Amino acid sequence: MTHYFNGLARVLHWLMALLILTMLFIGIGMVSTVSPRYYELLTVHRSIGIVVLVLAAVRLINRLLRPVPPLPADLPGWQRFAAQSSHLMLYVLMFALPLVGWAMLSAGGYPIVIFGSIPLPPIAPHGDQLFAVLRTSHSVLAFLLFAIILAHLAAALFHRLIRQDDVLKSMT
C-alpha cells in the first residue's frame, strides 16, 4: 500500500523545486555576467528568495503537523540515515540561503526591495567585512544546496528504477 504526502506537501515540494532551481540558475547567471540585465535578474532573484523563505516556513509547519509517509521497512540503516540527513539539510538550506542573502545585502548597505516596490528592513549591521563573509557563505551554501538537490534526485531515481518501491510515487 502506497502512503502519500498530503496535497499541500506535494504542491509545496514541486513549486519550491521549481523556484529553487530557478534561483540557482539565476544566481549563477547573475554573478557571471556584465549584462545590462544584471539588475533585472537581481530583482527577480531577491523576490524569489523571499518567496522561498515564506514557503519554507509554510512547508515546515505542514511537515510538523502532518505525518510523512514511512520509508520502506527494508531500507538499510545507512540509507535511512542519508535520507533523513539530506532532508534536514534541505530544510536548513531553504531557510539559510534567503536569510544569508538578505543579511549580505544588509551588510553591504544595499536596499532590499522585492517585487520592484516592497522594501524590507535590514537584518544585519552594515560592514564591508561582514558583507564579504556573507557573500562567500551565500555562494558556498548555494553550491551545497545544488549538490544536495542532485543527491536527492539520484535517490529518487534509485528508488524508482532500482528498488522499484513507492518512495517517488508518494511525492508525485
The other form holds:
Amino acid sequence: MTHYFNGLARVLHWLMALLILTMLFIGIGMVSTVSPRYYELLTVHRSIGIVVLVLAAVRLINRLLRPVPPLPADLPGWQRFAAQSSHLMLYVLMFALPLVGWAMLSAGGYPIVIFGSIPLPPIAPHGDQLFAVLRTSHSVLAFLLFAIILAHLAAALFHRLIRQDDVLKSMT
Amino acid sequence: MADDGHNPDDAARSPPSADTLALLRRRPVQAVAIAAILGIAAAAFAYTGGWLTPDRLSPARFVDGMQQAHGVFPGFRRSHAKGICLAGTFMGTPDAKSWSVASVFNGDPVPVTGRFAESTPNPYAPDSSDPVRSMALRMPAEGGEWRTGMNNTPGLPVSTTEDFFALVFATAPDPQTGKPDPAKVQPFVASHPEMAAYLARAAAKPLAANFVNDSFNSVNGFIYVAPDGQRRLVRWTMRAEAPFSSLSQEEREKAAPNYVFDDLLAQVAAGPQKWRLIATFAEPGDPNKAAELWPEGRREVDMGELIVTHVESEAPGNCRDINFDPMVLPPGIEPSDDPIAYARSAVYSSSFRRRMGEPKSPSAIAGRSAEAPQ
Ligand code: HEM
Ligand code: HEM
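Show the same protein again, this time as the form predicted in complex with protoporphyrin IX containing FE (HEM) rather than the form predicted alone.
Shown next: the complete complex, the earlier chain at its head.
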C-alpha cells in the first residue's frame, strides 16, 4: 500500500490546479469587458485550455496505471462518498471544459487557432442550436468546476487543519 | 516533498471517527480560517467576473444598451440585421505579398464567403431608411482565417468604446418620429467635436445607388506584417469597380422597400461583381483613431480583386450562422491599438451568443438567390 501519490501525479496535480484556476479567472474576466483584454485573454484562454486537455489525458492514464493512497480508514461514510464523487467530477470536468470549449467554437463556425498559428480541426458540426447549447454548457460547467474546486480546497484544509490527518500530505 | 520520515499510518495522529460538527467545534480558529479562505476565493472570482463592479462596461451590457435604445429582433444580429450572403473569390496582386505575408495575398485564388447588410437592427426596415451599408468577408488562410467587416461610412463618429456606447443612446430613435431625437443628438454633437466632423463628412459624401457600386472601409486600423518583418499600420477599402452613381432621397423613397437587395440580385444574375482591395498605409504620427481619417497622399497599394459570383438569402449554416468578428486574423495581419476593433470582437460575440440560441425567422430578403453566368 502506498501513502503518497506518485511524483508525476503530484506535479500534474499542482500544475493543473494552477492552470485551471487561472483559466476560470481568465474566462470570467474576459467576458466581463469590452477592453482589449477580451481579445488578449481569449487568445491565451484557447491555448491554455488545450494544454489542460492534453495534461488531463496524461493524468488520467497515470491515475489508472499507478496505485493511489487509500483514504483514512476512519473517515465517515458520507465524507468518503463526497471525496470519491467529487474527485470523479473533477476528472470529468477537466476533460469536459476544454472539449466543450473546442466543440462550441466548432459549432459556431470559428477557426480554432492556438499558440498564434496552430489551427485545430472542428470537432462538432456547424449549427446555431448546437452552438447555443454548448456555449451555455461551457458557462454552467465552469461555475460547477469552480464550486467543486472550492469544496475540494475546503476538504483539503479540513483534513490538514481539523482532522489533522495525512490526506493533504499524500499530495504534497 | 513527501518523504519526511513520518509514518502516515500512525493511528494516534488520526482522530477517532467522530461527529464532524464536534470536530469543527474543537478547532474553531481553524474552521473560521477555512471559511475565510473560501470567502476570499469566491470574492476574488466575483470581482474578476465584474459582479462587484456593475459600472464595468461588459459586452452583455453593451448589447443590452443597443437593444434598449434601438430595439431587438430575436434571432437576428443586434446590428446589421438586414442582409444577404455572398460567395466568390479573392486574388492577390503580384505586389500584395510584399506588404503582408498573410497567405490570402500570395496570388492564388482564395474562396470567399461573406455578407452584404444594412446597419439597422431591423431586418424588415425599408432600404431607403438606412444609408449605412456593409460588406463582411471570410477567407481561409494558412495558420487561421481572415474575417473582416467593413462599412461604407467615412470613418466613425467617435474613437473610443465609451463614446460609442454613449452614442448608442444619443442616437436612439424617438418612438414618436422613428428618427433620432435632436434633443439627445445635439448635446452629444456639442460635446464631441469628432461627431460634428463626422456628420459634415457624411453629408458631403453622396450615397452610392446600390451595393455593387458602393465601397466599404475597414474603418479600424490593423497591422500588416511584411516579409522582412516590418509591421505597418493599415486601413483598407473594398473599392467598387462598377461606376459610381447615386439616387436622390425622393428616388430612394419611391423605390421598392428592398430595392438595394433587388438590385444586387439582378446585378449578380447579370454577371460577376468586382471590387479592388486598396490598402492605405499610415505615416508616422497618423492617428489610429476610427474618427480621424488620414491625410490625402498616404501610400495606397492595390492588394487584389474580389469577385462576387453568388448571393443567397440567409439560411441555416450559411453566413447567417457566422460571427464576422474583425479580430479573426491570420498570421500576417495583426490587431493594432485601435480600441474599437477590440470592443467589436467582444460585443459581436455577445450578440452572436444571443441570436444563435433564439428561434429564427426569415428577414425581408427571404428565399432568394442569384448566380453569375460563367
Ligand atoms: C480548463 C479549461 C477551461 C476552463 C476552466 C474554461 C473556463 C471558461 C469560463 C469561466 C468562461 C466564461 C464563461 C461565461 O461566459 O460565463 C469561458 C468562456 C469561453 N471559453 Fe473557456 N474554459 C476552458 C477551456 C476552453 C477551451 C479549450 C476553449 C477553446 C478552444 C475555450 C473557449 C472559450 C470561449 C470562446 C469562451 C467565450 C468567449 C465569449 O463568449 O465571448 N475555453 N471559459
Ligand atoms: C464599438 C463599435 C461597434 C459596435 C458596438 C458594433 C456592434 C455590432 C454588432 C452587435 C453586430 C452584430 C454581430 C453579430 O451578431 O454577428 C455588428 C455587425 C456588424 N458591424 Fe459593427 N459595431 C461597431 C463598429 C463597427 C465598425 C467600425 C464597422 C465597420 C467598419 C462595423 C461593421 C459591422 C458589420 C459589417 C457588421 C455585420 C457583419 C455581418 O454582416 O454579419 N461595425 N456590429
